[in-house]
Amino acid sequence: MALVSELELPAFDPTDPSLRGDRFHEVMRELGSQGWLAKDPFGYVVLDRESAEFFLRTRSAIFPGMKIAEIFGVSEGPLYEEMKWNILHINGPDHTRLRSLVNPALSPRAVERYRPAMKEFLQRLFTQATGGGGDGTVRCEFVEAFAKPYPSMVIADVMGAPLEDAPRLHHWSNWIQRQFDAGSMASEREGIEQAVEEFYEYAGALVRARRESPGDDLISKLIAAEEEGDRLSDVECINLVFNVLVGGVDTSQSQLAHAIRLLAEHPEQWALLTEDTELAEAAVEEALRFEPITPFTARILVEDVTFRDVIFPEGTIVLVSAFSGNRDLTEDERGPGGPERFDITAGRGRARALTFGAGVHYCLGANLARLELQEGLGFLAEHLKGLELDGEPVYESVSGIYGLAELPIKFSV
């Protein structure tokens, strides 16, 4: 047995505004071909699958929301509220009744209701990226013309919120998020703290009108939502909206731009996505795997822990690698190409993916994200015909969400 302190590990740091692109792979191949573990200036990264699993499964590790709460001197107001409600950070029997209650509302044979209002917003995206129709050569910065309006509208619509509302949850969602970065807790503090007393303002009007007249929708159904005689109370319905929100568009909206980046830049894989659009489940499991957005995910240690004869002390953060952790893979699911290959046609499968997490607090909203991206993905491989980069992508940092801030592209129609 030996303390983590006292083993002699790589060093990585995941807030190295350098990491993006193909120099992040290079990193995080290196980092891999030296073992299991590495030190990050926080705690320690875990790098192959095995761990990974480990440490999102395990009942002594929780996420540290309520530990970046105490070292930013969060303790009252709005943001202190959404924390403390967040259901990634409740933990136990609070966060069991919580899930059995909503999970039913967001299952997948329940999204599969808000699949034609996903066909119909990408198809008025189209038609507004295209000028309405033509033949011809087509350029547009995917992220502002596709990735960014579609996930907040679809988000809209499961509120049952007006569409016209969409940016307003685009912009919120978007500095929420932030507070599960460092340095946006340091510096933009104010902006996190205005966007959630916003939303909440907002939700809270959303839940009173349900209450009053339900409709067929996520609210509606949360309201609705009955387990054993237990019912949400108002304050935990809006915290779930809050939830969903918060996790259900920067993050689909970062794993579709770097799903046509990786398809544009593969125009093989492209091609064979146009001929059979039943690929683009193939192709949004690839993407998930080969590209994952949320490439780091964050536990701290409530006791202390041995792992493969190792010590973790009580305390510890341990960073859980997804991207490394996806390209950890069995034989026979390794393909022709190995895991550095992005290939739809590998037959991975589906459940070896990382980037949802794993555990209690697998994603809430992976079967509404998948199915986004799935008709996203389709719809788009029908319609741009020959696509192509346009100039280099512009890469965000791999700390926190992993999105694109540019994605010039030109296709024909």
Ligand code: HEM
The other form holds:
Amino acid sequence: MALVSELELPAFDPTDPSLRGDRFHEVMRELGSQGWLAKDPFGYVVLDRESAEFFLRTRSAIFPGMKIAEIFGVSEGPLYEEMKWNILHINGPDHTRLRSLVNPALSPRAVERYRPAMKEFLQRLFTQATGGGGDGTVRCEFVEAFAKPYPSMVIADVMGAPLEDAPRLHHWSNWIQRQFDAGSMASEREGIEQAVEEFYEYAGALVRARRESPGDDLISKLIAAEEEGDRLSDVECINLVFNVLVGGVDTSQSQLAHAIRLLAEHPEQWALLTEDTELAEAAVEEALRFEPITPFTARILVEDVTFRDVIFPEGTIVLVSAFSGNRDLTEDERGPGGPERFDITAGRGRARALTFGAGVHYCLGANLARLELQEGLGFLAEHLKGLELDGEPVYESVSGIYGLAELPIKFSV
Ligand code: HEM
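Next up, the form predicted together with the ligand in place of the form predicted on its own?
Below: every chain and molecule of the assembly, starting with the one above.
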């Protein structure tokens, strides 16, 4: 038995700004070859599937959201309220209760209702990007043209908000997400507070309007949600809408952008998808596995934990690497090229990718995200012929949500 601080461990810094694109993959490969555990500036990082699942599932660890609030002195005001009510920061019976009231509204069957709107939004964005039709080569910056507007249009529809509000929703979500970025918390706190305040006002008005006249949207479903006589209060409802907005925009945007980048970099796979759009589901799963936009998530231990004969004391922060866990495959899942090959035909199955987390905080929006990504890739494969990169993608940082700032592409119509 050894105390984790007494071990000789390789060092890893997820905030190193050079960790992007191929270099990120090389560094993670090298790190993984040295064992399952490494030291990082905040604590430790675990690198294989079993250890990732252990730290995500143990009741002895929680997401360190309130620790972030404490470090940055967030102790009152709109951002504090939001952090306190964030479902990811709530644990135990309160969390179980919220999840059981919300889950039905985002079940695989419930999200099917949003499919026609997704198709319509994609068609609209395609028409804008191609100038309404014609033949020939189209060049566009994919993030601006598709990846960025599409998820906020979907979330507007999910919330029952007017479609014209999608750009505002994107703006708020993007600002509020910055609470998870240490640099922004230090330098952009006012902007974050303002976005939280504005969105609280907006979401409050929507919830009040739906109480008056219910519709077929998520807010109406949350208001009606009932579990053994229990209902959500207004505050709970507003905060859940908040979580859906903040959880559901940058994430889907970034995963769609990476999926299209990977497919543009593998023209033979794009060709397979254009020939058979039924492969869209497998393509989504492989993009989620190969380039998770949540490469790391964090836990803080609320009591001493022993795992594989190593003692992790209470208060230790453990980063969980979905990136490496997703490469830790069984013989059946490896496919002909092994885990380092992006292969939409490998038939690896979906159940074990760690991209949506694991355990009680498993992504609440996973069904919606999968559906919007499947619709996205299916539509694009039908409409963008001969997809190619038209310049170097611009990568964002891997700590936080790993997105693309720019993805220049060309295709023909
Ligand atoms: C590709 C897209 C997405 C990815 C990769 C993703 C990833 C994740 C991950 C890894 C977690 C767990 C974090 C942890 O345990 O530390 C999570 C939680 C969550 N996600 Fe997502 N997400 C995506 C899309 C969405 C969407 C579309 C929504 C909204 C409909 C959403 C709402 C949430 C919420 C509310 C939680 C917290 C659940 C809880 O604490 O019980 N996510 N997501």
